[in-house]
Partner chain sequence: MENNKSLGKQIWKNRWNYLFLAPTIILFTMFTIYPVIASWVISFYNWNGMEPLNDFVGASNFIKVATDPGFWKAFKNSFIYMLGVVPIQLSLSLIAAIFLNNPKLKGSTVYRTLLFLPVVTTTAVVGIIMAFIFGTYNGVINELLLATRLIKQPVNWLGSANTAMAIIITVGIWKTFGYNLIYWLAGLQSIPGELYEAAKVDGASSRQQFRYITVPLLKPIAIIIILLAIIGSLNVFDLVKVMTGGGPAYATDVVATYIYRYAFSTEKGIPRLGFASAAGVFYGVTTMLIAIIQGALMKNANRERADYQL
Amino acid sequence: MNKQSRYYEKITHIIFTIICFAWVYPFLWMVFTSFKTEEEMFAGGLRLLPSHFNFGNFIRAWEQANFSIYFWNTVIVTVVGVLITIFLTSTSGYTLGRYNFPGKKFFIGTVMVMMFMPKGYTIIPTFELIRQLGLLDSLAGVILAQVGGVNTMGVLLFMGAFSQIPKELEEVAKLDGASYPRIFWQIMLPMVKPIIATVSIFQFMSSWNDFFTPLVFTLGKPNLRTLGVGMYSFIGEHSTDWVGMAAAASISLIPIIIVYMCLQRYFIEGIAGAVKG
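Keeping to the form predicted alone, what do you get for the structure of that sequence alone?
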């Protein structure tokens, strides 16, 4: 590499570093604002670091704003939703990726169309169905409303992954007397761990950050709110507790960061495999 190429490389790195910092600056500002007082937030403008770190905002968000309750509601909704989503998308993707049957192309096309359908179009029939099941104002109703639609991306990712696995593995397992459920759970599913991690992260983020669905299905029971809906606790009639809201937002982001860091390797492998396939 000559001197001119190294010079352009350094310039490129500097430019992209500045762009990345500008990209993450709002997030950093929110996190550091959660340690500030209300007066310091307005007086400090875009300054990041607080004069001193105030943890009272987190205590107020966790206790007075009922985020301790909202947090565990969100954990239940998210974890159960992820498990159901993995089951539905993996079984659907396995069927579409491994077997040929009449109407397969039409079914795949229907799944693709569902990707472009706005969620607002289906909320009324979903609400009516949950109401008839007697699950309004319950966490079970929220979970079913979140996972009841077609997770198109998850189905397609599993379909692509399963279609690339050699059929000889299934044939050998059948000769050994393995049943179809056993082949799926013990042989095929462990081979697509990166896709499981990818779909889990996407569904985790979707359920954890969801606002519209929990709001609609928990109107009658505020104690069943999730973190996204609970943010309204900081908005008063005449004022808004901005630093408390920043602290609550920081609390809600911690599990997402932890889950992503734990599944990062599988997530990258899953995306790379999907692009390659």
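Switching forms now, from the form predicted alone to the form predicted together with the partner chain, please provide the structure.
Just the single chain follows, nothing else.
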């Protein structure tokens, strides 16, 4: 019996190892191809590893193909997007989770209705709105289009977390003369750190990986492209430079893969928590 179950365990490990190798193979292929020369890539057949590591493709992608610009654009869009989202969702989640006031139910109701309403093609009016605000030729426009709609799930997560904190805490603080924003900033916000992490990770992923919004907003504006859009236009403009393409893809994906590997527990717990709640 015991011997048999150990045997099954071994088989499970073998199967999962094969599957996982196939699963991450595209990323291995991408990274190793980035170090190959053009000739090696064409002659190499199925060989995964490069004969030696050369960084020429990275330099070409970074400097000539403007991936330095795309990279920093993506960093700005992502960091500012996460900060704005945390600010909006935590402040609104705080008032909605802890206080009753006229209009609260109406607001929550509206948010719910908007969540389930068929959206149509909202990028068109959003584009018009950004144009009228005069932000069309700036990263600010891209950021607003991405996060301006407010991450509703984030609001709900903060609302739930803040409503769990016992009332006594802020009553004591109030007696000590702490003001409303100070109670929020110094007492309440530090108590919901896990939610801050979850919402940040979600927003980080969606901002870093967004393709549609920056695609629409940077049509004809190469200087505002983010990595995904830059990659897409790269294959249009340099369709023969395969190794350069692989290097560009590595520049786009390696940062998020590193962040994920370091914080993988939070990623997975955050995703799991979202469907449970």
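Numbering follows the first chain given and starts at 1. Not measured: the values here are computed from a predicted model. Here the rigid core means the biggest group of C-alpha atoms that line up within 1.5 Å when the two forms are laid on top of each other.
Peer 1: Superposing on the rigid core, is the Cα displacement of W208 between these two forms 2 Å or more?
Peer 2: The answer is no; the displacement is under 2 Å.
Peer 1: Look at G103 and decide if its Cα position differs by 2 Å or more between these two forms after superposing on the rigid core.
Peer 2: Passes the 2 Å threshold, so yes.
Peer 1: Classify V229 as shifted (yes) or not shifted (no) between these two forms, where shifted means its C-alpha moves by 2 Å or more with the rigid core superposed.
Peer 2: Shift of 2 Å or more: no.
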